[in-house]
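This document starts with one chain, in the form predicted alone, laid out as structure tokens.
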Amino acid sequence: MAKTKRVFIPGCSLSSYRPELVEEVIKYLKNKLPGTGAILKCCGKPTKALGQYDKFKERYAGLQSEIDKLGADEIIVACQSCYLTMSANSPEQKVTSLWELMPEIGMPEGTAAKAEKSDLTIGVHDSCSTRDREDIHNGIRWILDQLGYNTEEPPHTKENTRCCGFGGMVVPANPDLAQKVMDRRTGEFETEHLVTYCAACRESMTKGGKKAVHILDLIFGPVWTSESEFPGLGTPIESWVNRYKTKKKMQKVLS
């Protein structure tokens, strides 16, 4: 296995969504920091939000023995939820969330300006685990304004977030309380357009009944009008063979 002192795990969710935009990420990741290395593999937060400790263990133990096989010392994620079982389980790595990092190192090659003239106002979702992280508020909004969208913060914001409702397994736990949960949340927006950063996320505000994106879609994606068609929810068996898609498309444009 070849060694990297950096490694992208998109994680589940993405993965699950739209295998092209984990690639859109890694081939960008490669231009601007060449050598960047990336790993298909969960990192057991499910497991540990079931109460499933020792099996959390064991999930987490293999993903930590990839990375150390690569030799990375710093973990770039896409995931909030990655974000801080990493940040709390991989003392060793320096872990870097995806919308941190951004601002840094630049937006990808001909995407600045590009939705200026969109009639979108798109409302914005922050992920209530990382609520407390002000530099990735800010990452996405400097996205946001680097595509030219112009967009709307609802009445709960940034540190002041609400769940989505997918969080902690309440949605097959409790489907009910999830979807009041999700409601409520849609609720708050004025704009039937919504972009977050998480994909659990996003299916969260489509099925509150808002039209919602992922803000990769927005990056890597056509510029996003009010005649464009949003995408809907997909099936349990698409999400596992977007999955398995995600890997093919990893390991062609790692090798």
Contents of the next structure:
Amino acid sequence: MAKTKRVFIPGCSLSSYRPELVEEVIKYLKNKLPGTGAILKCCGKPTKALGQYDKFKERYAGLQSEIDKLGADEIIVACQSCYLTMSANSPEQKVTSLWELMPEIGMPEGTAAKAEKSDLTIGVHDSCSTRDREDIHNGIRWILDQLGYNTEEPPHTKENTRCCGFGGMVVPANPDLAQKVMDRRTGEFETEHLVTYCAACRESMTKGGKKAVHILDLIFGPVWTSESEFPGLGTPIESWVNRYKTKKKMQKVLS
Amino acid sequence: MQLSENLVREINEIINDCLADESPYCQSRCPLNIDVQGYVTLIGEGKYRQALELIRKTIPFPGILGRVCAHPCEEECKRGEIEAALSIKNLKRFAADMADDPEKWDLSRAPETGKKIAIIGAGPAGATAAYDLQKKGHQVEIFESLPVVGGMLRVGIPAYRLPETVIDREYSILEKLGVNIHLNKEVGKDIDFEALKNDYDAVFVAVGAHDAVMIPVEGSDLEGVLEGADFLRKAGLNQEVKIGKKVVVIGGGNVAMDVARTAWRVGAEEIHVACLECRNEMPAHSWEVEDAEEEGIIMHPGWGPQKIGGNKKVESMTFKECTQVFDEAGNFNPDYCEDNLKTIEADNVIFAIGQRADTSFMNEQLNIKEVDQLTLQSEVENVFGGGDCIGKPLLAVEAMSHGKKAAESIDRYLNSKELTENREEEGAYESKLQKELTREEPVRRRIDMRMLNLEERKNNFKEVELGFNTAEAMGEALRCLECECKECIKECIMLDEYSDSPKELFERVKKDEVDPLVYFSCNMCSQCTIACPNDFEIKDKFMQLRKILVKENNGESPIKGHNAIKWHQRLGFSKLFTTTRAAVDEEDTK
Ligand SMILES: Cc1cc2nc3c(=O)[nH]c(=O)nc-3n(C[C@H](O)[C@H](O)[C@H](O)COP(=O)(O)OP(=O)(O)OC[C@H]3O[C@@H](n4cnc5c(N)ncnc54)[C@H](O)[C@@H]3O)c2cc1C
Ligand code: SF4
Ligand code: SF4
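Can you switch from the form predicted alone and show the form predicted in complex with the partner chain instead?
After this comes the whole thing, all chains and molecules, with the earlier chain placed first.
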């Protein structure tokens, strides 16, 4: 068996959103960085957010043992919440964000300048959990620039970004309040079209009344224009179906 | 719920240091700490009566302060950084003009205590102390040497700035409350100070500073040389004042301006004011100098008196150029260029260079200037002193603040309470607010006070400032920036929805009066911390509170909506939805 140097962990929300994107990322990493494995498993963050620390420790230990099983010494993540959780709880592994990695290893083949003709101006929503990670903010802007999209920065951006409304498990606890937070955030943008780099943020922006995509949609999907049909909100059932599909796709590309 | 010691400590830190209830710049700079923002906002809302009542809660002299207060508040007003400070003094006068009605004054008093207090002097310091002490249930007697109340408000500040009727009307609250005012009773002459000390439970000495300071200048014994304080007192008491056509006033402070402007009103035609200081170092407020110049008064900043010329009667005044007022060490040490002289023809020379207190009625052992600055108590435990007589010349509002301080001390003394405890926040202090102005704040011009036409001012003491009309007052009130902290509340929808401020919220947290939903409504986004000048980690407190709630609820979240998460979590860990895949190709290891 080949040695697994690093492992890509797509996280729950991305795999519930669009399995194809996870598949494309793995293919891209395999191509650029041979020696990359992958794990689909929850890190337990939701329990932590609720204050269930004992449960969280137990859950995270489950994930950690999978990482250790592969012997990886680096974790690549595409979710900012995963980034924080894993940085704090996997001291033996180096945790890298896909968005800081891309400028280093280059865009996937054939994606550069592909959207130069797009008529869209896309508003950039930064995740609040990594508000102090300048390299991630820069990476995202680098990617958008490489693709060729015009962008808009809202008044609160980068280290000063505002929460999408999803954080802290507020949506199930206090949906009305969460909706207000979402509406206020989307209200900051002039453009109707937004890009996020977290699937949960994308959902919030959509609930806040905007047309929103994940940055991986821009990288691996079609060229988006004002004519494009933007993804809406999935049902819980669809999410679980997607997760199952993600698992299958991961097993396929890594076999 | 049971909070850990640590958490309680962290919460207390927020409760103590949160700036949510920190006074705005104006209020903290007011020696009386009047709720400026409060009454300005009420004026803006058209609630004049409530605005007035808010001022009256602190001080019964809104019309007096609204006319003559030197407004240290305006110096700190944040608006000043945009275009000009709010016209706070004039808004106070507007509230008084519009809504003050003696019929509606609050004349309530605490139950009689049976204690008797003597106050010497009916100036602002004495009157304020009398008001507070009488309200607290004590019986106050005021002894005043003049035939009128008001002190320097009346015999210093001329009536064209502060009409007598305003003083009499506002002072009338004292007698309505039961204060006995004994006019024409000079302590030391008509009444013995020792007797007061023995017959009363406490004595407050507030005799002001009424003796003019004179300097030895050649010719100062000539006929026509006058003392400023004396001149103003006569005018204030409506006595006849004789003055020639040409007058020289010596001094560069507010008193000199009042002397000059009064001289103009009683018949002088050419009035000169000379002082040692250069123009921008003149001790008078800039607006006092401007108002005087508008009335044709000629300023000679940077000139010191050399000699008064004349034969029996004043004929001229000669000045020498002043090259330095203070030396390098900051001491008053004037230096002159004796070769550069100028002589002005004059019928009168009036000295307005300062006043000192006459406290000769007290025996020599008691120096009233040595009162304790924190409590205003003298070496003799039942004697207190405040206002202009304890040292430096004050503003009227500072004298009133002394009156309040003395009243508080006397009340504590009479109740055998500790005098020094918790007194730091009395009087003016520096606000801890850190408001940053956004450049979006629109410029709004400060509304000027309308003034009596120049021609109408001559030969009379009609009030010069005409007061704001409703439109002007509303416009001015709207300029208030409503400075406050609450940066977190402006940033966080949830804090705004569930609390007035973190200080208020965490006070309730400690009492376990907060709905757990609040803790579970934090997005954990840190936006509050970024906004907070204290960098309070508020989300961290909510996280700790969540943990406690979960622990006390058998490891489960107490929030209904969170039930589903339990199932999502189980699925997220089940084999059906998880996989671990090793790499299928080796990294090139060149
Ligand atoms: C000309 C002038 C203009 C001023 N203009 C302003 C201004 O525009 N704004 C501002 O804020 N401040 C102004 N001030 C300052 C302000 O008026 C004083 O700081 C304030 O009045 C001091 O108050 P007080 O109560 O300590 O003394 P005073 O007001 O001086 O009152 C003391 C009282 O004690 C009485 N008294 C004295 N000795 C005895 C005795 N032995 N027995 C009985 N009674 C006695 C006096 O007759 C007097 O009524 C001005 C002062 C002067 C002189
Ligand atoms: S961390 Fe919590 S309390 Fe602070 S701004 Fe965000 S949601 Fe509000
Ligand atoms: S930002 Fe909020 S928590 Fe911080 S000091 Fe101001 S009011 Fe208090």
